[in-house]
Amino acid sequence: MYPEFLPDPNPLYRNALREKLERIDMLARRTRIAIPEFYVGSILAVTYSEPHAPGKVNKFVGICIERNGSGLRSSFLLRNIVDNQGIEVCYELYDPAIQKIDCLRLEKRLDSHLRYLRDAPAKYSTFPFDLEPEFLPEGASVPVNDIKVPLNGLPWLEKWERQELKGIIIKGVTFSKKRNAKTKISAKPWEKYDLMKIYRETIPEEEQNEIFNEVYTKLHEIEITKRRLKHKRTFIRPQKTG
């Protein structure tokens, strides 16, 4: 639920006291704007300060297709077709310039990411801006999408085919017996039984639980003031008649 508070597992940008500080920048930005649960295949809508549009604040509605970073540098990435156009903005999930993060579709996907959206047909990633909320009951889990996106033809923007998505359709596509000889090779099956591989590209269970022990106080205490205004009723003085 809170994956940018994990630091990045490269020893190479681990520090502790700029990881400290920043998972207090990080709740300290939380009291001032609701960052609510989303995963890779949410729906969100998000409202920025913008210079240049009418009343200084933009919004933009979209898929959530990436989820990047860690600590401060965490971002997202959002996907929608406009005008027949496919548009994608890229958020840093703690900006000040952002003022609002609605989550109007809360739910998961069956990849990690989402980027081959950008080679399938466009009802896939085409979403009205004024696309109303949807409810979980309270205490639901998040539910999972299992839809497969059908791609287009050849050519795309990335090898689909040698990263062992799920949630993809090949259709109509012939490949040569030398593009077939080469997935072949890429392919390493055996890498998701490297052990070593697995521990340099997490960050070890002893030291999540540490790190979660020690904002969960703070993010139990957000979450009980953000209910607390959400079912507080506003008084409206009554108006003299007569």
Given for the second form:
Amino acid sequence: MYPEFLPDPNPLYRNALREKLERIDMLARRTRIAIPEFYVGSILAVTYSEPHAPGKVNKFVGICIERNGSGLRSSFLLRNIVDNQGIEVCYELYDPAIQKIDCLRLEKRLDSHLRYLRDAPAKYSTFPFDLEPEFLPEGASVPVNDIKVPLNGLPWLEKWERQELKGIIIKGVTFSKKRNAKTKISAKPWEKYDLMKIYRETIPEEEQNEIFNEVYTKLHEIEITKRRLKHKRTFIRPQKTG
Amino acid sequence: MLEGKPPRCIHIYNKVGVGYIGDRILVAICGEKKKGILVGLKQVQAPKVPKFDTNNLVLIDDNGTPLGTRIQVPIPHILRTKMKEKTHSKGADYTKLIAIASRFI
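Next up, the form predicted in complex with its partner chain. The previous block was the form predicted alone.
Following is the full complex, with the preceding chain placed first.
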């Protein structure tokens, strides 16, 4: 639920003290702003202060296609199509300029990233800016959207056929003989059995428990105050007229 | 430009040689040389700056006045500040480019 609390597994970037300080800062930020639970494939609305806009506030709605980074540097990438123009905006999760993050539709997809939507028809990444938030019943698990996205013809931005993606349909695309041969060479079907590789790329469970135990009580408190505030009436600043 | 041969960049008027948002460039379009302003880029952008699926350009004349009358694609908000910085009282005037934009993102 909180993947950004886990540090980067690469031992070159590990530093216990820095990680601890970052966690304190993240919790401090979370007391100020409600960061909802979301996954790759969820639809988010981000309201942030934009010094370049006339009203100094801007809002962007889009599907989360990628989550990157860990700790204070964690970020997510939103994609939408506005006026037939694909637009992607990267936001940092703990950016102090962000005023509000709303999860309009909470769901998961079959893949760990949805960058292939760049090469898919426009309807798969078009979301209206006035989308109503959908609420799941309390205690329900996060639904998995098992939609399969057909891709456009070549050329593509990445070699999707090599990435073992579950959420795409490659149909009506003919690869050259050379490309097929290279796909066969670069395939690594044994990698999912490589325990050492999995160990190197993830934080061990004992360490995860240690980190989550540290932050859990604080996060729980934040959750309770958030729920209490939801029932309270919010103060709406009266508009200046005349 | 939705149909026809896409314009081709032949020069960028900055000192880096890489065109960034708000830079003036020279393009070959319909057999002519025209100047334009980059208003949307495909390259990876800084946080909170939109990245577009295509490279977008608004054609201008030497004074900075756009040749067309409408911009159909969304324009990033940051371009307002960028173009304001580049506008000088006796040089190019880019305020018209911002004025004809239909939607900011």
